[in-house]
Amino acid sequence: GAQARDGAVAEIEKKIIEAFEVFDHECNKTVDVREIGSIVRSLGCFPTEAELHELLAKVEEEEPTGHIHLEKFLPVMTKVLLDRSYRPIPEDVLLHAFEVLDEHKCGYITKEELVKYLTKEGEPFTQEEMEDMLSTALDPETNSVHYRDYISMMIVDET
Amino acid sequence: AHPGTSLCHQMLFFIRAAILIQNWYRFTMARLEMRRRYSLSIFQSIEYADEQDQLQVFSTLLFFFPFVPVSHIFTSPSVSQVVDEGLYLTEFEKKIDVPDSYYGPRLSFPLTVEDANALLHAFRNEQLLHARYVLQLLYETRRVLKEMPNITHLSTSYSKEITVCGDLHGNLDDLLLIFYKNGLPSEQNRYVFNGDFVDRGKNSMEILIILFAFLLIYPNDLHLNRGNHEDYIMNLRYGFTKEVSKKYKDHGQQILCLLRDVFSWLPLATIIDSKVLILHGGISDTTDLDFLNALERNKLTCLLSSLCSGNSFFFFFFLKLKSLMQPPKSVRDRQDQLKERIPTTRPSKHTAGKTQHISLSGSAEPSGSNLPPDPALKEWKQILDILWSDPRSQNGCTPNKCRGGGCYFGPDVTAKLFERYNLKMLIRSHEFKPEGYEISHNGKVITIFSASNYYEEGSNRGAYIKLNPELIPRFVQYQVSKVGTIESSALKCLREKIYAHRSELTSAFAQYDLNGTGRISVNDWAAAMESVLQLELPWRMLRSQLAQTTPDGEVDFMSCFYDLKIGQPIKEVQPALVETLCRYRKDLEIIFNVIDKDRSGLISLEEFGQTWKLFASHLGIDVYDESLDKLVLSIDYNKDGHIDFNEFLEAFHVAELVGCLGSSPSCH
């Protein structure tokens, strides 16, 4: 009942504090605002950039200082985890997303097309993000991304 | 279907697909970043914990001063028999022969650029410089350094830019890369190297040789500041002493003795255009640049040892004794346990941990002491502060608990110093930074760290600063090799620590496991790990790599120790001793080295007994004379009446332990 829930909340809070502290370089319970995305994601959540901005608005100071305090972040993030917001993207959904972009259903997407979609549509990649992804995903011989292989590789590395 | 609608639909599909992919990608990158960060966390906490251990060992040595002949630590043994320094170069030529079979560089003094190039070429090809030239080089370097003030003043007026480099820690590749990218030192290309040239990396000697050679060729254009590792007790612990002994079997001791002196003559700081202060560690609220400039810097051969001469030493010893009047907790406990036969391992430093530590920093006067403040104590503290302190974003100046020496200084301390001395910037090193540099205190303090891949391949970049005549810094980063994953290395390090604390961990886990099921909650497991190992790490994140869980989410705590087997120890030796040895291998080495006065690597059986007792008291374990005797006899394999330190480590398979940990259980 209530005790079990309290236990669960305490456990969640500890996880959040741990993740927060990895980025808290000066051990003063603040992190750079640019690291919030990494922290939220490393706790298992898949927020979109828009959702991250919403979350930031809740945890920033009235006068944004570039730093986020743990005491503001903790309750907001606890609720996120309890409500299981920002659900994970299952592998098959991810695969299907790539297949949508693969107009001719040939199992790969050319570099030009992928760059076009990911840097122009949705929540566009920065040039650095695009280059980073291509550096692992691109098959230089065919100049395209074989997305099934890419997904399998990335997911294995995760576990 | 209406063509317009289906087009809209299609667009929507594409957009949604793109968002999904971008979202997933950012998630994956964030996870990788987190894993990289906590790997670095692991390395860093273990390193700092080690450094703190280091200072604790030292304090204990002082405590046992009356019983152990450690007096020779505190005085520099005489370095050369030659009275007239002008004759030393020829003396070495007479005394040390360089065989025809030696193909390395043959230096002739005064050095020229050709000599420097020959050295660079030789070191790239992994050659060693002959001991005679090393000694000559060191003598010349000392002679030149002696002329220099404690604080060097430079001006940017006649050169384009000054390059400032941070910690190199024996990474020759980084120095060569810097010279490649930035050019060799010359009148037009000035350099300041900000300390910590040695220890940890495997080419500390070569780095010193190169830097000293350029110092002799361009004494106005290559400048060196002393770091906290230019200190022979640190070198005993962190690898430089070993490197020299290995590379120079016949003349190693002579070289090390001379180096002790050379280090003490290294300048303490550099100031550019009276505006930019460059020193190795940091500052404190009592830092007094005029005082620092005036003191006799060479008196402090070893910062960690003492205040050197006569009265100061006893005062300092008294100071330590005061804090040790309450003997370390373990000693008291041991006295209480006289009745028990089973030795206990209760390292006071770990239970004391963060709240109580034997600090070598702190105030200049002991509390409650009637002794007047000693000027030597002030000198020691001033230098300790500038070599060991770290900046933090909180205001104030507090003792540096992580390091056990120097302080944490806040932006207000920096501002005050700048106001007092009309400064604009502080450049310091001393702290590892993933990007090779970091800016703090609103742009006033720069940390520059030049050893790339410091912990492991891929761990970090190195960097150097280019300072132009307007004193605007420009950062150049580099990394010696490709980025790889450092996570498995970090975990290997951590597992070694876990093994070393096996019995403490087991009892800590057992305390949570009231029903003796062998399983405890993740929460309890994390709490136990943190309290025993005293490392602030994200345990819940690491758990999957360190222990197995049951289907209902509890931790099978003994699984932490799987795959961490050690070979069969000698029967007479209690298992607790083996474990303790793993943990305190380094401590033992230092103590061993101190007692092995001639550093021959051999000590007699009685000396060994003495070492063991000192070691054991440091840890609060009991040693019984019979088992000690048996132990000693069994270790002296070749029965020559001496124990080689390697023989000793071999006996417990400690040397192999590091290689074994984390790999298959069947390593013996």
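Only the largest set of C-alpha atoms that superpose within 1.5 Å between the two forms is called the rigid core. Since the structure is predicted, the reported quantities are computational estimates derived from the model, not experimental observations. Positions refer to the first chain, counted from 1. Compared with the form predicted on its own:
- Core-superposed comparison between the two forms: the CA of residue 146 exceeds or equals a 2 Å shift.
- In the core-superposed comparison between the two forms, the C-alpha atom of residue 66 has shifted by less than 2 angstroms.
- Two rigid parts make up the chain, and between the two forms the smaller of them rotates against the larger by 25 degrees on C-alpha superposition.
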Second form
Amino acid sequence: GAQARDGAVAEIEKKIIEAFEVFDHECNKTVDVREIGSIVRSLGCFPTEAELHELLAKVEEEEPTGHIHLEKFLPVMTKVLLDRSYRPIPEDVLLHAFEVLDEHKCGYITKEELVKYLTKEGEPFTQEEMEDMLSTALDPETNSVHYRDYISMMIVDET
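Alternate state requested, the form predicted on its own (shown: the form predicted together with the partner chain):
The next block holds one chain only.
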């Protein structure tokens, strides 16, 4: 078991380092603290804002510099991936959430409705998150989100 686990850890660490390097613009093993959310999500983890703050607390320096060092980030993120923390929401739950918003049961939500829900309710999206989502989800011809297509695109293959 231990050897297999070490193998898994090595694989995971390699993935984390690759994801980290994408955002390490200075190539000095640090990234801007604001990039951590993107790195974590690029690794298939979707923490809430609160969970992300907890994670940042673990990886920041004693005196926060606005930068996160790979050597601090790597062990924390490795544990997150090994424990399968912050898993994405299952497909049926996502579908149900969209169906609730789709009051007319027409299979899509207009851009206006979506922006309203995602920026006014619950844990509001930032402008940037909103644009990210719309760039992926929005059908430019109808200016609406056909959420079944969007969900099937978002579901990450676990294999």
